[in-house]
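We begin with a single chain expressed as structure tokens, specifically the form predicted on its own.
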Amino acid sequence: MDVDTGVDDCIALLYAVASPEVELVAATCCAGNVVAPRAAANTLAVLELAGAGDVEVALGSLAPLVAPLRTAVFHGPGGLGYAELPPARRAPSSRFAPDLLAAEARRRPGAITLVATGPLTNVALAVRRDAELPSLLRRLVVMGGSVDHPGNTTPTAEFNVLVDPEAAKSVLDAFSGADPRPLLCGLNVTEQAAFGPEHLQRLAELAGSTNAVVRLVSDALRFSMEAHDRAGVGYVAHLHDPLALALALDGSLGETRAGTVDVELAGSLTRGMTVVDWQGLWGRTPNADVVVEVDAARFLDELVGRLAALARRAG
């Protein structure tokens, strides 16, 4: 996993970790929600507290390729909203991010599927390194992108995407032929995964509330519903980077439809938007599968029951 852990990147990991089909090779961190230390910190502590600290984790680019850094506001200060972890024990690997990217993909060719939640700044960088990634890989899936929907950072643009519009476009570019097509996964879907306090009871329900884990969901979506709730979108938290990764473990939660995707780099009101070509007007072959379609309530309920599991096991 490729994460910029803030919110919903930490219920991404701790859901990767409940999830018996899942080895998780490592997480590679980015800056996005926040600075890519505090990413890579926050990864550990996540990781530590779910019972998976062996887990490697490694830093990679402090910036975009060519942007100036900008961090998201709903995720809080430390990026994991209320919640307080302690420090790790184990600090991050030695390893530069993109390299280990490159490395593993390499070392296990058509073994690993890489869920990228944050910015593709490593995934961009790790193409560079390695131009043969997208063959090695067994398939990238993306949290990014908002598809014929509204942009969650300006009018066009989604968070990740905007964050470092030449990487996800370099990405895009560089998996054009790869088989499977990557997998996008944009706000258009992940906007309805919206989890609410019945969540949060229903959790507690399972696994008790004043388990560690629990208390770590709950204080991190806390934070999320209220700022959402203050933007106007109601008390809910959007699971955009969970929902990712639950698609690219089983396929029926979601309908996907072959697009061509490219990101607009240059409008000084679309920059970052990502636009798909439906009918093949560009004369280009599709290089995504964009999901279109996803039962929500399935994924949430499956989503509760395996953190639930995890922390009963964890905590």
The other form holds:
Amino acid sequence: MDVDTGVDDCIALLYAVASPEVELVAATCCAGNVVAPRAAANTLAVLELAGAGDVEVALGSLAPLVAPLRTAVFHGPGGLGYAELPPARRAPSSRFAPDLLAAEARRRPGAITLVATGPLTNVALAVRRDAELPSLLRRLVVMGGSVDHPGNTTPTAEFNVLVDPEAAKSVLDAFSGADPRPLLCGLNVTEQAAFGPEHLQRLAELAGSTNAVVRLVSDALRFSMEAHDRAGVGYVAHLHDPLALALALDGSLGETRAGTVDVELAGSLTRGMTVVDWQGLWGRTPNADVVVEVDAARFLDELVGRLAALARRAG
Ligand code: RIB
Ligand code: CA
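May I ask for the structure of the form predicted in complex with ligand RIB now, the form predicted on its own having been displayed?
All chains and molecules follow, beginning with the one already shown.
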């Protein structure tokens, strides 16, 4: 997983650790929700609390490829909402994240699914290190963009892509021709993954409200829920990153449509916009499997069940 651990990245990491079918090879960290060192510290602390303190966590690029770094405000001062975790006992790995991504894909060709839930800076740099990365990975899954749907950071741009649009464009270009095509999970579906008080209630009933994992989930997501409520969206948290991971594990949770996706770089109003050519008007081969429908209720049920099992085990 390549993460910018913030609130929903934290939940995605917990979901990965909670999923018996997942071998979490490593967590590589980029700047986005928070500065990269903070993302790495959060990732180390979350994995340790979840009983996965042995997973390699590597620091990546401190800044986007070209754009000046902009971080988010929707994740609280430390990036985990109201959650304050004890600092991890471990430090990040000595490996630079893009080097790790390239090395692990080459070491285990066809075996690793890379789930990117932050800006794509590290993935773009990894492709520069090994141009064969797209064919060495089993699949690339991206939480990013917004397809035929508004943005969440500008009217047209989703946060991960807007933080580093050059990286997003570079990655989409590099992975054109990958088989299977990258799976693109944009706001058009991730905003349907609305985690509410009833989900927190069920988690607490299943694993106990004082359980350390339950408290982390509750303290992290409560910050997002309050921010969304203030924004008039309702007292919910959109679980963008966990949904992307869940779709990587179980494609039956969603429906995809092959499309040609590109990223606007120049538009003063539309920079960071993901544009999808469904009809082949650009004369280019589709370069992504775009998630267009999702069974949000089944995803949220699965998430609560798996987090509860993890909480009972680790908390
Ligand atoms: O736009 C949502 C995405 O931006 C999520 O990955 C969230 O963690 C932030 O990085
Ligand atoms: Ca993220």
